[in-house]
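Just the one chain here, laid out as structure tokens, in the form predicted on its own.
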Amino acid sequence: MAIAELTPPQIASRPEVALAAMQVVYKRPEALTEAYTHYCPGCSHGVIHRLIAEVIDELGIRERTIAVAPVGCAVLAYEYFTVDAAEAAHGRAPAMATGIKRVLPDRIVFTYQGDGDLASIGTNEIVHACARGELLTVIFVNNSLYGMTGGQMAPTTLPGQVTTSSPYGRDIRQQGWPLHITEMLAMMPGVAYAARRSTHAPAEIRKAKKAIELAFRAQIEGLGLGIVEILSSCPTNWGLSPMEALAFVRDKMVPVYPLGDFKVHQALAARA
């Protein structure tokens, strides 16, 4: 008798039939390895890794994708993806990715960078990659400080935010205002897609995945560089619990770094 002809009680009474009748709705993406995480409890990097892997699978590009890892908390990002990867010097991921893409133009190349890596040490590299309109996808993780090296102030640190190098809070009279990198880059003609998303709630995580997809499509369709900034929690360096850290993103970071699309190429508009 076919499974479709069985009644629910009959299926429930036979475990092997019940298992066969199950429909898989959620599983580990093929682009994600089974490596144990090295990230702190409550850190959003793992969520973002998962989103990238899901997008790679759904676009069918795993066999031709190359990742470029940064220096920072995600220095071991290459251990989490079943794609070819390279490690760049601190801040130089866009330069390395440019070289890879130009030598292997049929590959899909993405960088994964933190705010210290991209917005401080690597500002020059990302600005000029955008100026050239390199066909790259950039995932920019903003947790408002230098995570790996001890929680020092970064260009993205919030006004008044306490860090290990600003124990009295960021003083805008001394250190200036936070950099809004994504809005700045969105103004450049070589950028096809620029957006900011967050990981502080399930609905925002879903929006982040869609933005990552569009950033990859910008490269696949030859439109220009795509960048997605993602606000990420850092419970360890913020001195908060994981739940408190998510609330910090929602209540403190989002007002300073508003979420949304800052540039969408007309060829992507229908998908946004």
Second form
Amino acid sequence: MAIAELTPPQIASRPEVALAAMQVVYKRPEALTEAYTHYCPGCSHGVIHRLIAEVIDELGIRERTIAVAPVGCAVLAYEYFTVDAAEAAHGRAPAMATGIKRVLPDRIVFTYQGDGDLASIGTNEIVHACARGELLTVIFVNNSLYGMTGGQMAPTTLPGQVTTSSPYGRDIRQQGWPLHITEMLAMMPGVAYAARRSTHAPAEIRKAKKAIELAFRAQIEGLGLGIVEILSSCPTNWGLSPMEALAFVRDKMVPVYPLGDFKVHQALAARA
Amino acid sequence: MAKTLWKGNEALAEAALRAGVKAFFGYPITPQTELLEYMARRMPELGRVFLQAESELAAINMLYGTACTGTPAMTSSSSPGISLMQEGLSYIAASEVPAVIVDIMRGGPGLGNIQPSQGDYFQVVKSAGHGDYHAIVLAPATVQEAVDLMYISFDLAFKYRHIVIILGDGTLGQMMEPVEMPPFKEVNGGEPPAWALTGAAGRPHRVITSLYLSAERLEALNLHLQEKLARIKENEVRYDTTMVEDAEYLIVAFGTVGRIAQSAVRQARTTGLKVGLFRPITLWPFPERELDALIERVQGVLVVEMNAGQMLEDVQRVVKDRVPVHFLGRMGGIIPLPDDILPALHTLCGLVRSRNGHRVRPVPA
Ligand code: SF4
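Output the structure of the form predicted together with its partner chain; the preceding block shows the form predicted on its own.
All chains and molecules follow, beginning with the one already shown.
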């Protein structure tokens, strides 16, 4: 009897028929390893990794992609992607990626950097990679503090936000304002794509994936550097549950870090 | 092959091209800038990569990235710039990727000046970055020797997957001498080595990292590095001697000063003083055994440097109080000349004379 003629209870009673009837609609991207990540429950890093891996698979570039991992919570990112990878010094990923891309121009090189890494110690390296228009893709994960060292204030920390190194809340008169580095970088001619996305809801995650794709396309099509800043949750250092942490991103971070495209090269506009 | 006249910095650059360098990253700093400028002209001509970085920090990290692809690459700088590169050097050493760095030393500390100095001995020979390792350090005394050492530096860097630093001073970088340039060659047959990051096409992905979270694994890495350094020590010692066969007194000096000391040795010999010169070419590995053997035969040692006595510590470590060690150091960009060295030799003779013990023999006045 053909499967189509079986009733659901009949299918369920015959496992081999049930298996044959199933379609794979969701699987591990080829670009992800089978390693369990070390990220905390409710952390957005894992979601962002998956988005990058899906984009790499869909663009068919896995075998010619080289990743540069940061210092920070994502320092072990190289264990989670099935692409060649190097681990950079704190903040220097754009310089290291430049060194790779310049001698292997037909490879696809991306950096994965946190906000302490990119927006504090590594500002010089990211600004000049953008100024030169390096053909790189930069995934910039902003969770408003230094995660791995235990939740210290970063340049991206929100006004009033309590961290272990701003125990009275970030006082802008003392510690300055949050750094909107993606908007700054978007001004540079070498940047072909600059956008900010979030991970606080499924719809936002889908938009983040699209932005990651465009940031890779900017490189693949030789248009310039592509950067996506992704607002990300850190329930551990915020002292919130995973769901509360997503609400924090939505209610506290998004108002300070508006989502959207800051620069879309005209050659990418049709796809945006 | 005919000799042509070359300025030290430019000779180093051309020698690197012939040695097979494929990428250069640098940042302007006197007195090595001609090297960078030469590369800016020549690398594009040869279809190779030249990139002026935004800082020495960026330059060394670009070099680190390129090194991870198994491509022969280098940077050059001078003392304050090398201070900034220490971070990257440590990562490169831990990751075991090959890199060549030229340090044309200037006067320090701080901004110091742009005059010649040997004040980087500690930071380059003893600790080119945090952690337990030494870079291979080559110290040429002439422009020809700079060319010859540059020509083998990439081979050494690839052979040991390690850092090679060419340590010269402003004099070497700036002076012009006749040089015979070697022919063009490729490093590692022009192929990326088996560990290189090239994209995981048809093979498992590769990772180059200096992170070892487990204490056992990090110790294992360190033991492996120490084993590698021991092999380098065994195989790569280089040094030069002048008139040591019958020498009663030994001058130890490296680089430009070694060459000046050679003139001092000749002058002293005309006065009947039996002086020889020991010139380490590899500062790390330091030619310990070779110096040790000579110490058995001399009565006193004079160390001459353009610093406050940095290599002196290595010499004292080898001499171990067997004979007096006297030191002559000039700083701030002042080059010790034979006229400074000869009186220092006489001071050494006095020290030897006044030292009690059976080893003391009469010396000519
Ligand atoms: S500390 Fe924060 S950013 Fe780091 S893994 Fe945990 S939740 Fe994620």
